[in-house]
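Starting off, we have a lone chain in the form predicted on its own, written out as structure tokens.
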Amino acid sequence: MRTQEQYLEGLKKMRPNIYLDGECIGRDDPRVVRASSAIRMTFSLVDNPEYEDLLTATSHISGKKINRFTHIHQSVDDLLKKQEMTRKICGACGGCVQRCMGIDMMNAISGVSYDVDQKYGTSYYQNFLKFLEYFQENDLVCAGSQTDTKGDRAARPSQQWDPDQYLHVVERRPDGVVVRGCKVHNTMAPYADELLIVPTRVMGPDEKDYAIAFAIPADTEGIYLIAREAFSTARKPEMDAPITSAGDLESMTVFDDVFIPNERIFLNGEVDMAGKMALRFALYHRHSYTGCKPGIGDVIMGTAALIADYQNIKKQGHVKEKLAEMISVAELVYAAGIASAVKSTKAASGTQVPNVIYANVGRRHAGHNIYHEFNMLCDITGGLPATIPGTAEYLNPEISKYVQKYVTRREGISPEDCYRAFMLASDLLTGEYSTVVFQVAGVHGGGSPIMEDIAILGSYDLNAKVNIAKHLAGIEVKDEEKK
């Protein structure tokens, strides 16, 4: 298993192909090194005993440790310890693991790779096993790489007037092929060792050039990743916090005609299996966020209880409400993961696949309440977090004595704490990172609130509960309706 050292000078080695604030940068500039701070955690972590358990797998092709972000989970307790171990380090870094989305996107492509495979007699789950061993022997990071810009959304891939807005094959050739379009809401894709590309929806019998899935290194000719960067509030040093390192960049990924070599592709043209993978690894990545959103939902119901606790209000009925609305979310949406690990099921390759019914509705309970959480800590915090001077304004010789006595609260609280809860609320309130990406993320993470809805119907039982209300209403239940 690699250092955060080693991570970070593997990136320093890559060709600069990432385009922020209207220049070409390397992986070494400061942003991309900020960014990483999550990342970076999962590597630091994982002889922590507090982590160990939890970041640590034995890979079922090697035997070897290794990291769990590099793991294809193999049983329900690989699911329920890659549950509990994105909480946790969601709690600790105050914001997005981020290096969930390339493992989520490799144990999709390990079960539906093996199934391609197995019904049209190609190589691709060979590819990817390769792939995998040195994927894991290298401990590496991967961005997962789903989305298509999609133009037109009333016409289908192959009915674009540009036909570049999906990614797509544009030459076949004996050792690979060409591929051009792009790929958006790539979250730490300037970061990345690798991408890892699949389908982004069901495709029809006229976009075999569309059903293409594989792998490639970041910084590819022909690649360009075009950033936007998200952080928490700059402080001066002496008020650092954790929080201060939580920030992102996200990417608008355009391929420009890059080759892709045989060995690392997943797909090729197989239409029928393109939405197999898509959903798959939605699948997976909603499993994630039943993780993700109730740490989410933990530095939230913190904060709020935090400063309830400082302004001598959390005995208050209405502050007492809402800190139970906010437990209730997490733990459903968390409850809602563990019942999908435990009613998960093996795939044909050995992968362990979440429920599809209890990852979507966690996904969905989550999606729903994101704004609503946001909305009670506002309504205990007050306007502060929105309006409280900066930290060089607390550190102003001058001014300084002024800010600490009037942002104060109870008494026995220090000013200094005080302040400190307070700009914590502000970053999740106001800040770009926080509150912009963790909102929207919270609603179209995993994929938009519809395609949770089409899951969930397309899944669920929902006759027998027909059959179950003729039963008690006395209407005769069929012998064809009793399926």
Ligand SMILES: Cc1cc2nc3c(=O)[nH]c(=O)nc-3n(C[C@H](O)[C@H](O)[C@H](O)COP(=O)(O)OP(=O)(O)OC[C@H]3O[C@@H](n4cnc5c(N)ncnc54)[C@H](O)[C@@H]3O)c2cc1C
Contents of the next structure:
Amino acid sequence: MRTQEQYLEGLKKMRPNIYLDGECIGRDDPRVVRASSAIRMTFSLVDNPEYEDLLTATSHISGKKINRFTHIHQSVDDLLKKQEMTRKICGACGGCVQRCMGIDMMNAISGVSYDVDQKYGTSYYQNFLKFLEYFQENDLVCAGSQTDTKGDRAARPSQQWDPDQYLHVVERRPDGVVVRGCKVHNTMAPYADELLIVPTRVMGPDEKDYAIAFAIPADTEGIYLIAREAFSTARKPEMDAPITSAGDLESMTVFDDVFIPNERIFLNGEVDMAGKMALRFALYHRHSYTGCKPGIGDVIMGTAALIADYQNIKKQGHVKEKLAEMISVAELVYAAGIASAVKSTKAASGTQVPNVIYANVGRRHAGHNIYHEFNMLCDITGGLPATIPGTAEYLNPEISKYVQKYVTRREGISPEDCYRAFMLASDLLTGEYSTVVFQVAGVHGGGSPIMEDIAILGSYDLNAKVNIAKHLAGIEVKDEEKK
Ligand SMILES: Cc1cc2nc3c(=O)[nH]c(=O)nc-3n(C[C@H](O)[C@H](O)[C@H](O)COP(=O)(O)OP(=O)(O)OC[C@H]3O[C@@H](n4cnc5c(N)ncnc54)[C@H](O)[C@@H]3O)c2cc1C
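Return the form predicted in complex with the ligand of this protein as a structure block, the form predicted on its own having already been given.
Following is the full complex, with the preceding chain placed first.
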């Protein structure tokens, strides 16, 4: 297993291909290093007794102890631990764990590449196993690049007026393929060692060139990581707090005729399996959401309860009701993830696959409630998070006494603790990172809300419920209507 220092050393050696704030930067740029803080925790916490059991696993291919973020789930327990680890780290870093993208995509590819080989006699699973060995041995960080730009939403990939709106193969060579296109909203791609690419959607018979999955180093020639930063509000060092390091870089990841060698390809033209790969990744990622959304919920409800105490309103009926509501949202989502793990099944490859219904209803419930959770926090904190003077004013000897005096709430709580609590609320309610990752990703990450409805309705046995209704109504259930 690597240390966080070794991870950063690895990034430093990569070719600069990140575009941010008008310049092309390397991975030793302070903004990239800062954005990687959550990922670094996944390395630094492996020896911490509180996290070790969650953050490490035994590789099913080498028998070695590995970081769980490189593990292929083999059991119900693995899925439960992945979910718990995700929740705990989100709480500890005050944001998105970010490294889930790689583990979710690796698990999806493991099961589906095996199925493709069984059907078509290809050797994608062998390619995958070779890559997995390298991935685990080097404790790599992978970004997951699934979402295409998609251009005209009403047109299929092959019907787009610009064929590059979905990433596709533009040239086939004996030793590999050349791809062109762009994957968007790629969380942490600027500080990932490798990019994992899978299709975004089901592909039709004439969309062979779009049915492509592969792994490629993130600094490969022809790849451009066009980044956007989102961080917690800057503070004076004297008033630093763990939340200050929360942030990320998102990337518009351009592939301008990038060569992918055969041994890095996991799907190439088997159109009927493209949708399966897309949905399998979404399933793993929605299961991860049943860990991270309760983790974010912990941060929101903890802040709400802390401020309610400092304001001396914690015994008020409407506050108690809101706290109970926040707990219910977080724990129902978490419970759905547990159910999804307990009711999981084994793919033919041996990879453990979460239950579709429970993972999707959990993710759906989280997405529907994310703005509601922030609404409740905002109600409890009052307006101060939006207007609180910055840390320079808090520290300015001329006016500090006023800031301290007028941010103070009930007796017995120091001005500094009051100020710190409201600054945390300010980061959550007005910070750019919370709007990117907590709110917009809370709705769209892992697929827009309608995609969960489609997954639920596509897998749920609604007919069995219709038969219950018919039985109760005294309507005959014909044999062909029974399952
Ligand atoms: C902060 C953040 C981080 C993310 N991280 C990653 C990542 O690391 N890797 C990754 O691959 N993806 C990532 N995503 C992408 C995420 O999965 C997508 O945002 C999501 O799938 C929606 O796609 P879109 O943003 O293109 O929205 P759109 O597809 O444009 O959706 C907008 C609306 O249009 C509707 N719509 C779109 N197409 C149709 C259609 N054909 N018929 C009917 N309605 C339609 C949608 O239902 C939705 O209501 C991230 C997203 C966010 C916000």
